[in-house]
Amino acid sequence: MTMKLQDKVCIVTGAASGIGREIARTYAREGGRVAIADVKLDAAQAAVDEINAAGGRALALAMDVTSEEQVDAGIAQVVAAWGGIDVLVANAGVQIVHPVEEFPFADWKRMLAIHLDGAFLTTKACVPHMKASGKGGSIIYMGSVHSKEASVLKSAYVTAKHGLIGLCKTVAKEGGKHGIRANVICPGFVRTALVEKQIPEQSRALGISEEDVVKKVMLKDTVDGEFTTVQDVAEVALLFASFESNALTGQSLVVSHGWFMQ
């Protein structure tokens, strides 16, 4: 059976855990070669060691997506190791809550560089491979049901999200002549650690249980009170990866059991 991504060279930011640790074992058991991208260099490897150790092919990366230069940096290694660049994951994030009056003017210049500058240059860093190897290339953002929703006390991470779906359109417009497209993945709540951390925070913030910030806040929207799984965004990350035409580009897709409906 062929593998859906034999031999295309993958990276994925921010992929020592979560999410995008999940998107880097199913490319890796498709087929592809998969750069990971982190801030933590030992969990990257340790990442990279399980694909390796499972007959996959990857390396680790230290990458701060907000520096030009190690993104750079990063992104010549790949080549240098690969060949090019097929797809890019720009799935690397954090979250910080405050209310708008109170949030720290550093956090939210935090958070709108780790999500968008972030996005912006390894996209940057990545199209001139994917022009120059005349096959074009994948690009996919790591967006949320907040790149089409608002919740309270998260004022910079939706601000961030719905920039990502400007960036999308305006990539798959410049590079659909050059067989590049770009689409956004919008995942509702994951129950990752970056999820978990957020909990408590929004208990203390709303002044309710734990158990009805996921029911009441988190989950009170779904149909059926589940949370969205790693496994359910890497599908759609793969989709998005594998789908070789430029019908399917400039999209966002949402992967929320029906938390928002478009």
The other form holds:
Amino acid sequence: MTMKLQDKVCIVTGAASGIGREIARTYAREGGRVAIADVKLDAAQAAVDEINAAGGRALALAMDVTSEEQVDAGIAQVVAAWGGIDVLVANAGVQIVHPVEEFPFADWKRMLAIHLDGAFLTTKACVPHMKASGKGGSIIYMGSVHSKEASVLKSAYVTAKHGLIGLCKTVAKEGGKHGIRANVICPGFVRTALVEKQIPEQSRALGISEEDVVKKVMLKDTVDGEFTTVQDVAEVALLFASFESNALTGQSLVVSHGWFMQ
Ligand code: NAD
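Now show me the form predicted in complex with ligand NAD, since the one above was the form predicted on its own.
Every chain and every other molecule in the complex is listed next, the one we just looked at coming first.
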């Protein structure tokens, strides 16, 4: 059976948990060599051990994506180990919710740093290797339905996730002649640690039960009241990573059970 990412060198940030971890598993299953970059090194190592035990190839990188030094050192480590970079998934992210007038400035800056500086720094570090190989590559940004739509309490997240679309389109234009593609995945709510944390927070902030946060806020506008799964998102990440031509670049694909339709 041919594998879709045979020997491709892939870096997934924030891959110690949730969506990133499932993308790393999926890429490894498809023959990719996967670097799992995260601030949580123990959890990253556990993800690596799981992939290697299943016959895949993975390595862990201690990387805070807001640090240019750590990003550059991590990418250099991958290139030293595996000779280049074919796929980058800029996925690391957190959520902080407050009404805009109460949003601590430090939290606002942290949100933009993790989501936007992280995507920029990893892109900047990977593009030269994608150019140098002559093979180009695929850059995937983890956006959100909040790259297209807004929700109350999420000013920083919505601003950052919209910003990723601008970065993606620019990287797609600059990368075209080098075969470097850039796309954004825009998931609806996926029940990861990031979302589990929000349920009680939103319940308190909105004065409604946790059950109502799920039913009446998070999944209200889906076609079927269902959460998107990590596997759903990983399948889209596999499509973007393995698509061979510039026909599919500069795009953002919503995977949200119809919450947002465009
Ligand atoms: P998660 O909390 O399960 O995983 C996020 C990972 O990012 C964690 O392992 C964390 O340690 C890591 N991380 C955080 N800050 C970092 C930093 N500065 N440097 C490196 N790693 C860092 O969350 P998730 O739900 O899997 O989220 C992954 C991405 O998907 C995020 O960008 C998030 O915004 C996006 N997203 C999530 C949902 C959802 O409903 N869960 C929906 C749309 C988009």
